[in-house]
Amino acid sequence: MKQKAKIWLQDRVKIDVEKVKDSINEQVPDYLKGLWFCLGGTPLICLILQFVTGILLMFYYIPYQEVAYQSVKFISSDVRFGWLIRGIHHSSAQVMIASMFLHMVRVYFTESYRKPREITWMVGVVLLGISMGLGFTGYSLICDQVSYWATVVGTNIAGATPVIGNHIRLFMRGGEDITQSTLTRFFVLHIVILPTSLIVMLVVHLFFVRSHGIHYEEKDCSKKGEGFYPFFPEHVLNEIGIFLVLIASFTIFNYFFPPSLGEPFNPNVTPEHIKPEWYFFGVFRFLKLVSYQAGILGSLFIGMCLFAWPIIDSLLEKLMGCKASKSTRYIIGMAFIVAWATFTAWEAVT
C-alpha cells in the first residue's frame, strides 16, 4: 500500500524522492549545534512568529488616524490573549533584528562572505535593512505620543538626504505633514511591500545558501564524514528546541512585562524624549553629534561598505597581503562593533 502511494505520487509530482532525502539528511559540522551557529535559523523562527501574530491583529487592527490607537487599546485590553499575541509580535522582531546582527557578526569574523559566498552576504544585508524598515513602520502604526513622534524625526532624517531628500519626505508622508496618508503609506509597506520583499530575498538568500553549502572550518572538518550529524533529524530538533524556548520565553516576558502603550498622539504636544527602537539608537545618537546631512551621508557610506564588504574584503588582501588584511579585518570588525555599541548604549541612558 506504501508502495502504491509512492508510486502514485511520484507519477502525478515529479519529484526525485532520492534527491530529496539525500538533501535531508546532509551532514553537517558538529559545531553547528551550538547557539552561536543556530543564529541563521533564529531569525526565520522570529519570522514566521511575526507573520502568524501578524495576521492576527490584522483582524482587529483599524489603519485610520482617529481610531487606530483604539484598535490598539483595544487589542491590547479586551482581545482575548490580544496582550499576548500583541507582545510575541513585538518581542520576535526584537530578537529577529538582534539574532540577525548576531548572525552577521558570525559570519564576518568566520570569513563565511568570502568566495564564493559573497552575494549570499550582501542578500543579508539588504534582508537586515528590510527587517528594520519593518520596524519603523510597524512602530509608527501604533499611533501614540512616541511613536507619532518618531515618525516625524524619522521622516525629518530622511528628509535631509541630499538631493532626493525631500522627496523621498513627501512620499513617506504622502504629503507635507503627518496625516492619513502617513499612516497608509506604513500599513500597505508594513503589511504587503515589506514583508514580500522579505520574502522574495529570503529565498534568494536561502538559495544562495543551499548552492554553496555550509562555510566548514577546517580545523573541524579535516576529514569528510568525521565530526558531522545529519541534518534530520538532529538539526532539525535542535531548531525545534529554540523555537519551543523562544515562545517559551516571549509567554513568560509579556506575561510579567506586557506591551506598553502611552498617550494618543497629539501633533500639538512634543513629548520630552523621542526615541526610536534600539536597534536606530546607534545612528539616532550618530545623528545628535552631527548635521541630519552629514549623519545620512555617514550612515549611507557605512551601510554601503557593509554592503560591499566581499568586496571591499578581496581588494585589501591583493593590496596588503593575507596576513596583513586579516588583521586589518578584525581591527575594523572590533572598531564598528565598539563604535556601535557606546553609540547605541549612550542613547540607551540619555
The other form holds:
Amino acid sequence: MKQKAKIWLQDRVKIDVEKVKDSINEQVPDYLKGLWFCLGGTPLICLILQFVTGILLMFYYIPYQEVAYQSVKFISSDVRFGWLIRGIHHSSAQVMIASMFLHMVRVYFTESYRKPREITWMVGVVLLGISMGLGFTGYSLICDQVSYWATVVGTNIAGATPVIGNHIRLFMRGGEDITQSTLTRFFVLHIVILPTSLIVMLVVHLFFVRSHGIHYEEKDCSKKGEGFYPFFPEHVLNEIGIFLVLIASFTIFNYFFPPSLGEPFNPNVTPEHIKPEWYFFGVFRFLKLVSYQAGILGSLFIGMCLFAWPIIDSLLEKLMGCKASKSTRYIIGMAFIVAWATFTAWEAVT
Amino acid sequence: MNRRNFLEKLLIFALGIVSAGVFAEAIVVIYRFLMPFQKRKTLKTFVCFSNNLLRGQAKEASLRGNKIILLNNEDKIVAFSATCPHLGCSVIWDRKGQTFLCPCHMAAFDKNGQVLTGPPPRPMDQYRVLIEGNSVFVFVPENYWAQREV
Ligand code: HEM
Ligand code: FES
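One more: the block was the form predicted on its own; return the form predicted in complex with the partner chain.
Full complex below, order starting with the chain above.
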C-alpha cells in the first residue's frame, strides 16, 4: 500500500527523493556542535519567527498615519495574545541582529571568509544591511513619538551623504517632510521589498555555504576531534533545541516586559531623549563625535571596508606575509569590536 | 540497547514531545489572535431629543457602527436594529403603512418588529432605550473600529 502510494507520487512529482536526501544530508564536522557554530542558524530561526509574527501583525496594523498608532495600541492591549505576537516580533528582531553580529565575529576570527568563501562573506554583509533596514523601517511603523523622530533623524542622516544625499532623503520620505507618503514607503519596504531581498540573499548565502562546505580549521581540528556527524537528524535537532529555548525566552520576557508604546507622534514637539534601536547606537555615537560630513563619510567607509574585507585581507597578506598579517588581522578585529562596543555602551548610558 | 543510546533516544523523545506541545500552543495562540472577538460591553449613547420624534415617526441613526431605527410607537420610544434578521439588508420605515419594509426579499414587519410577510426567521432585534428628561439614549455594543472611522 505504502509502496504503491510512493510510486504513484513519484510518477507525478518528478523529484528523486534519494538525491534530495543525499544533498540535505551533508556531513558536518564535529565542531559544529559548539554553540559558536550554531550562530548562523539562529538568525534563520528568528527570521522564520519574524515572518510568522509579521504576517499576523499585518492582520491588524493599518499603514495610515492617523490611525497607525491606534492600530498598534489595539494590537497591544485589545487583541488576545497581541502583546505576545508583537513582543515576539520585537524581541526576535533584536536577537536576529545580535546573533548576526556574533555569527560575523565567529566567521572573522576563524578566518572562514578567506578564499574561496569571499562572496559568502560579502553576501552576509548585505544580509546585515537589509536586516538593519528592516529594523529601521519597522521601528517607524508604530508612529509613536520616538519612532517618528527616529525617522526624522534617520532620513536626515541619510540625506547628509555628499552629492546624492538629497536624492536619498527625498526618495525615502516621498517628499520634503515626513508624511503619509513616508509611512507608505516604509511600509512597502518593510513588508515587501526588504523581506523579499533578505530571502533571495539568504538563499544565495546558504548556497555558497553549502557548495564550499563549512570551513574546516586545520590547526584546530586535532583539538576539536576530526569526526563528522550527519546534518540530519543531529544538527537539525540542535537547531530545534535552540528554537525551543528562543521561543520560551521570548514568551517569558514579553510576559514580564510587554512591548512598549509611547505617546502618539507629534510633529511639533521633539521629545527629550530620542534613540534609535540599540544596533544603531554605535554609528549614532560616532556621528555625534565628528563633524556631520566626516561622520557620514566615515560610516560609509567603514561599511565598505566591512563589505570588502576579504579582499583587503588578501592584500594585507600579500604585503605583510602570512605571519604578520595574521596578527594584524587579529588586532584589527579586536580593535573594531572594542570600538563598536564602547560607542554602543556610551550611547546607551547617555 | 546500551545506556548512551537509550539516553539519546530519550532526549529525542522529550524534544519531540516539547516541540509538539509548542506547536499546539502556537496554533491556539494564532487562532485566538486572529479570531475577532466582540466585546459585549454596551455603551449608553445619546441619539436625539424626544420632542423631535412625533408619534408614529421614525428616525434612522448610526451609533458606534450600529445602524438603528428609533420609533415613536404610541408615545413609547423603541430602538430597532435596522439590520434585517433575514440576510442583513437595511430595513426602512414606511410611515404611511406603519410597517418596516426590507427591500431585499420583500419582508414586512409591524411596528413591534413582528414579521408580517417574507422570509425573516425572527422578529427585528431591539436595543435598550433610556429616556432622561428630554434626551433619548440607546445602549449599543461598543465597536472598536467603527468608532475610529476614517
Ligand atoms: C516578512 C517579514 C516581516 C513582516 C511581514 C513584518 C511586519 C511588521 C509589521 C506589520 C510591523 C508593525 C507592527 C508593530 O510595530 O508591532 C512590524 C514592526 C517591526 N518590525 Fe517587522 N516584519 C517583518 C520582518 C522584520 C525583520 C526581519 C525585522 C528586523 C530585523 C523587523 C523589525 C521590526 C521592528 C523593530 C518593528 C517595530 C516593532 C515594535 O516596536 O513593536 N521586522 N513588522
Ligand atoms: S434580507 Fe431582509 S428580507 Fe431578506
